[in-house]
Every structure is written in C-alpha cells, then in structure tokens.
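There is one chain below, alone, in structure tokens, taken in the form predicted on its own.
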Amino acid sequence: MTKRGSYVLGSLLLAGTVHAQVTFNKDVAPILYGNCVACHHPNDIAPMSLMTYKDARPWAAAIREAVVTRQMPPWHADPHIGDYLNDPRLTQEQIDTIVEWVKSGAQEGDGRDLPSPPAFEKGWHIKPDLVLSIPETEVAAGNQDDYEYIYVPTNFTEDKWVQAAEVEPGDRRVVHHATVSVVSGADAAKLIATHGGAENVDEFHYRTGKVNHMKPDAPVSDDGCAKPENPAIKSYTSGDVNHVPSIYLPGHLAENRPPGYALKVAAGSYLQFQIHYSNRLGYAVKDRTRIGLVFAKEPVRFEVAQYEIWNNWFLIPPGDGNHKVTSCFTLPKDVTAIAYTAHMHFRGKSMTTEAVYPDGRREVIFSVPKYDFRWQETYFLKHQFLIPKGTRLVTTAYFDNSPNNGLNPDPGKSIRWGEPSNEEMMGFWLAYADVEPINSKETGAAAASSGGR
C-alpha cells in the first residue's frame, strides 16, 4: 500500500472511531441546550422535553428527521436575507453530529461529560425584574373569537427602560395572541371607555360581539401602493406607531433588544393588554395573562418604537391559491432598523419587504418565503442599519385561499380583513430606533434604579 493510501485508510478509521464515540452527554446535549430546550423543557410550548437523555432517547429518530429536514428548530425567515440575533438554526456540523448519534445507537455516554443544563424560571424564557398581570378573567365556553382590552397600571413613579420582555398567556388553550402596548394614564382612561377604541367603527366596518370586520362591499385595493379611489379613505396603507414591550403569538418567544436599545415606559403609564381569546372548549376557563419585564442594566442610547404597516382593504377571491396584496409606507424620518415581524392568518403564504431608497436603489430587507400562522417570530437583526427618511417600504404578501391549503377554514369564501382568525390580516411591523441618541444622564439614572417600581 502506498503512503497516500495508508493515510486515507487511517483517516477513515479515525473518522469511524470518532463517530462511534458520539454520545448524548458529550456531543448532543450541548446542541439541544443551546438551540432546542428553550421550548423543549417541561411545561413549555413544545410537546416534549429534551432536557435529559431519558427524555430525548425515545425521540431520537424523530429528532434526526426534524433536524435533517430543517423543520426544527423552527425558523421561517429567508436565511439568505438578513442576519438575526435570535436565529436558532443548527449548523451542518451540528446536524451531522445528531445524525451520527442516532446512527450509532443513540448512546448516553459518560455522565461526567454532561454539561450543566440551562435553568428556566417557570413559565419564562427570561428572568423578569418585574411581572405585571391582568386581573383574573373568565373566558366563556364556546367563545370562538373575542378581543379584550385590559389596562394594567404600572405604578411607576419614574421612567423605566425595558431591555427585554415576554408575554406569558395564562391559559394557552384559549389565548390565541396578546399584544401589550404602553399607553399614558390620560389615554388609558379614554381607551377604557371605548373598549380600546375598537367600538369606534366607521362606515366600512362592522362589529359582532367584541370583534371587528370589514364590510363585504367596502372599497377594495389589493395594491396598497395605489392612490385611494374613494375620497373617504386617505390611504390604503396605514403606518401606525406603537410602543410594544412584547407580544404573544403561537411560537413567539421573548423579545430581547440589542444592548444600548430599549423601550421607554414613562412614569404613570399603563400597559394595554389586547388579548384575542378563542375558546373552543365546552366549558369556561379562567385566564390571567401576564408580562415579564427586564430593565436595562446599562445606559440606554436609543429608544425603540414600532411602525405597524397594514393593508386592510384587500379582497381574496374564493379558491385563489396565490393572491397578491401589497402595502407601501414612506418613512417620515431617519430610523435604525431593529427587528421585523410578518403577520397574516391561516391563508398567509409568504411575505417580502423591499426598501426603495431615496436615491432609487432597491434592496430586499426581509423575506418569509413559507409563512406559518402556527409559528410566528419577531426577527431581531444582528446588525442594525440606517434606513433614511423618504425610503419607501414595499411589502408584498401572497395568500392561499385554495383547497390545497390544509389550514384554510373555507376556500369557498371571499375573504376581507377581520380580527377573527378565519378572516385575514396583512401587516409588516418594523421595530426601529431614532438615530439621535437620547439623554444619557436620564437613561443612566433610570438604569441605576431599574430594580424597583
């Protein structure tokens, strides 16, 4: 045998030896602890725990299949567009390790090789400095869709800066989603009187119970970039500014803002819990949804807010498997991009956002090629960047209202905007920060006293 042949054979034998030594404790547990157990630990959103060898071993083949096909960990943003802080995807090397572990018999290995498992506070993926909850709320039996607006006082006597936050539903069986927004004390009093303003419907909308819908004969514009034909409508695209510490959606975890960026909760503010209840159980249940806040521990340089950009005037024909809807919004000021969120319902198929800069240059900044209503993320950018004033954000969404969509509630119906899940929405949310730094003395003082109320 030649020297070259001996080297190749030796390498193959060595590789085989290394593969045979792949164990749960030494090789697989670190991967699961770093990328999977945030959801796969006891009493969390995943259907099984993967914290121990005893937990994981029965699922070995399923784990292999899930990671090879990249169904797990879940991630729906296009990997070729953007680089994200909360991207949990495995490297090819990590996938190969799991494959070899299963192939070689899914051995446990030496207990001394097992790293310390991550610790989780019950119900949380963060360690909150403060938890605020709604009063116990009864969700009636058979209540299919209901939007409640509940206002919780912070009782803050000074401004606070929120670095991270997470919404925990009190009963995941009936809480479809929850959005928590910061409102002033004065605004809270007005909103309480009008059910969050939701009762103020115009000529194009109607209300059933506690949810709103678009009238079937309301003006239609699938192209939110077009000039409205109806003079009663100023624009087919809205670009509302909101201050949202966190949201809960299926699959949505904590929102962790980059260092130096935080959301301001002014003294005396209230938190508005907008909760979409959907109780398909045959009995009433009690819910007490809450939010955990982590205050900034270092001076905050930039204040975070959110543009919520909608086209609510579309009409999706029955049976249409690839219906296009667009929105356009021109930024009124320079902003730093922090995170993106795509929001549609069961017929949502894909969403892409393109920035058309003032100099005419075009860039796709965000894409979710396979949207899934059952697992919705906020995608936090690893590298924040400036989007200049005058940039036009063009979002293109596609909807599948055909019988081929297994999640479609009714492919025989024309679909308009509506709050219930069996209707539709089309929204792109841009979390941003002003480019001008805020007063460092103010934030430094807030950070120093962030542990109390």
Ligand code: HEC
Contents of the next structure:
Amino acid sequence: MTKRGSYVLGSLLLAGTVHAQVTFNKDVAPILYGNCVACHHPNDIAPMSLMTYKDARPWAAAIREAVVTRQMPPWHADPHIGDYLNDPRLTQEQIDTIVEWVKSGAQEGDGRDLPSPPAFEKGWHIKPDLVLSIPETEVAAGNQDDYEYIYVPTNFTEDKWVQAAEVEPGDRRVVHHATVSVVSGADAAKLIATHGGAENVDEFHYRTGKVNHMKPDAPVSDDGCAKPENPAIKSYTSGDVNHVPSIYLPGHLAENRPPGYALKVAAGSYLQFQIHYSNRLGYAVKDRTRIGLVFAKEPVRFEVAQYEIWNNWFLIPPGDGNHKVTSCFTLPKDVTAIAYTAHMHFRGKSMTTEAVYPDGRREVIFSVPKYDFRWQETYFLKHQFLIPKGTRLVTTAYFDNSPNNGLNPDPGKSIRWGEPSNEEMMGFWLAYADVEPINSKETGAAAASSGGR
Ligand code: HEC
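Could you please show the structure of the form predicted together with ligand HEC, as a counterpart to the form predicted on its own just displayed?
In what comes next, the whole complex appears, and the chain from above leads the way.
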C-alpha cells in the first residue's frame, strides 16, 4: 500500500510520514529471511544471527556496507557468464531498501508486519530423508593436515536416487573439508586395504603422514594443454569421473540437483568420506561428520556424475603475484552440463573455463574473477545445456603467491601440487548428466519406494 514512489500524488500527500518509513518488520526482514539467515542464524556458519530486529540492529551499518559492496550474500561467479539456479544475489531494489532503512534510522516498525521467520533443522539446510555418519573418530591434538578415508556402508538393498545432499561436519573447528563419494562394495574393500599407506604414491609424489605431495623436482608444466615430454606422464591434465553426493568445503552449501536429475547410489554401495582434518586447538577432539540425503521424489530422467579436471604439474614461483596455469580436457562423450566448481587453495586468484566446440566455436562458459578459498560454491546452471563429444574444455587459473595476497601462508616458497591447503591444487569440476534419459521403469520404482518420510 505504501510502496515508495508508487504514485506522485500519494507521495506528496504522505511525504515525510508513512511512505518514507522503511522498517525492519515490513521491508528488511523479508530480505534477510530470503537471502541471509540460512547462514545468519544461531550456531550456523556466519558470525552473527540476523533473525530478529534485536540481532540485526547493531549490525545495520555493516549490513548496508556488505550489501552495497555485494560482499553479501557471498557469490563469486561472474554474473554475466551463465545463469545460475542458486544465485543468491540481491536485486538493486532490495539493496536500495536496506540503504534506505539504515539511512532513516534502522527502525523496527509494526510487529504485525513481521513475516514468520524460516525454521531450521539444527545443522541442516535441507530436510534429509536419511542421515549416515562416520563412527566417532578421534582427531589428535597435533593432527594438522591429515586426510582420513572412512567407509560407511549404505546397507541399501535397492538402487537409490539422491536429489540433494549436505555434509555436516561433526566439529567445524577441525573438519577442514569433507568429500563424500559413492563407491561399490567391491571397491570399498580394495580401498580400505590401500588408503592407509604409501601405495598410491608413484615416482613423482611423496607422502608425509597421511597426505600426498608432488616432489619439488618432478617435471613441471604450467600448460596442461601441452604434450608431456616425459613418457611416464600420459597427459598433464587428468579428468577423473567421480560420483559425489556432496562436499563440505569452506562456504559450500547443500547441493540441490535440478528436478529430474539425481545421483545414483546403487544397492550395496559404500559412502567414502574423505575428511581433511586440521586440529590447531592444542587438544584432541572427537568428530562425527554426517551426510544427509534427500531422495528423489519425482521420476529421475538423468543420472548425474562429475568430471574433475586437474593440472597437477604446475610450479608457482615464490613471490609471483599472477602465475598462470592451464588444463585441457576433451569430452569423451556428449554430456549435459549441470554445475561447475572451481577448486584451488589459498593462492587461487581466478579461474575461467572456455569450451572449444568441435565446430571451432569458442565460448567462455564459467568464470570466477575473484576466487576466495573461503567461499567454494558449486554453481548450478539454470539452463542445462549439451556439450558435444570432442569439445575441449580449456581452463585458465591464476595464482597469487605474493605477499599482497592476505591469505598466502608463505610467499617465500615455490609451490607445487599437494593435499594440504598451504600447497596448491588446480581443479575445474563439471557436474554432468548423460544425454540419454535413463530407464524410467527402474527409477520410477526407486523414486516411489523412497518417497514418504
Ligand atoms: C552462505 C552463507 C551466508 C549468507 C547467505 C550470507 N552471509 Fe553474511 N556472512 C557469512 C559468513 C560466514 C560471514 C563471516 C565471514 C566473512 O565475513 O566472509 C559473514 C559476514 C557478514 C557480515 C560482516 C560481519 C563483520 O564481521 O563485519 C555482514 C554484515 C553480513 N555477513 C551480512 C549478510 C547479509 C545482509 C546477508 C544477506 C543479504 C548475508 N550476510 C548472507 C555467511 C553468509
């Protein structure tokens, strides 16, 4: 009724009274509930709650600053390249409303205007049908960079289709990241036997504790598109296929696949929890990281998987503020693109992926102009699209190993691939589906049996 500037006459009549008053209850709370409180509620990842007027009022100036500069809500993909389902950015009108609210004294307004606040299940941003946890795991005091591989049986007696999933760290202070992947029962047995030791380490890698590193004198190629000179290396770029229900990375929210697209977890599968523990507390703690799964409620037409495209052969010289590293991967089949993720560590600066289609056409499909290790979102496409077999995905990353990078653990070091975050990685991940719809009979049954909680 009292929308600002709706009618000139109205605003003349009401000038300085009703129309000008932007209030928390009427105007600001709906924005915070829709775009902020998923993280800004008690005991979630943000440092303060914005659920109530009392919570938000002391932060009014900081909120204004954060939305005007578009620091909040966090979003790091270039908005001009691709449209994303999970893009949380505010509209200009919403930003103006917050600015006006702060300018006019950050008033509370009439309690009757306040919409009911969203409810949160403790820890989850989804409503899981099933929660699977690792056994209680002790994280020792001095345990600074440790990758644990823990296998949890699903005990599924039939194939299940996962629409959404979220990893919830048991103790956020020590769980640096966690990646949960699906492995078959047979593979799980083999993996359990090998992950504890140095079996995965070849002539170019070494191992300390439970983490792997590239040897300082291993062959170097910042250009993952080049042909390796060393016959022991097949290609500088690798493209691993992974079936990942969910990942917990800094700043990574629950993964919701678009309707009709789901991840298959076959009967008898195990979930592999790869957990990077880093305990700087000075005392041992116990962790019980969990994954929540939401099963597909509607028929699944496409099965989702992920190409993880890496160049692991780079060398970033000490002090280099703009070091370029590329990877090139040619798609072995037609795929439908669903989501992108950029993965680097503290020195990651930007990443861009260009598709070079078989007809020679080139298109930048993804860009993160200001990468921030603390915010590793997966960007789900609003419009899934076909990338034909033979398309070359050329990814270009820049790293900042200079002292100007506030997150840089040590600008004096020359940096190679390594699992700890004070070494680097260069990964572009493409979540995709096969173009052919899957047998609807099979999934119809699975979807029906997983419905109703
Ligand atoms: C995805 C989770 C998430 C969402 C969504 C989010 N925030 Fe935040 N916010 C954080 C985290 C985590 C921090 C602390 C780390 C940082 O500053 O990056 C933060 C920091 C802030 C700060 C700075 C606090 C300080 O110490 O100065 C403000 C202000 C803020 N958020 C406001 C908002 C507003 C307003 C929205 C919605 C328009 C929003 N945030 C949406 C997670 C989130």
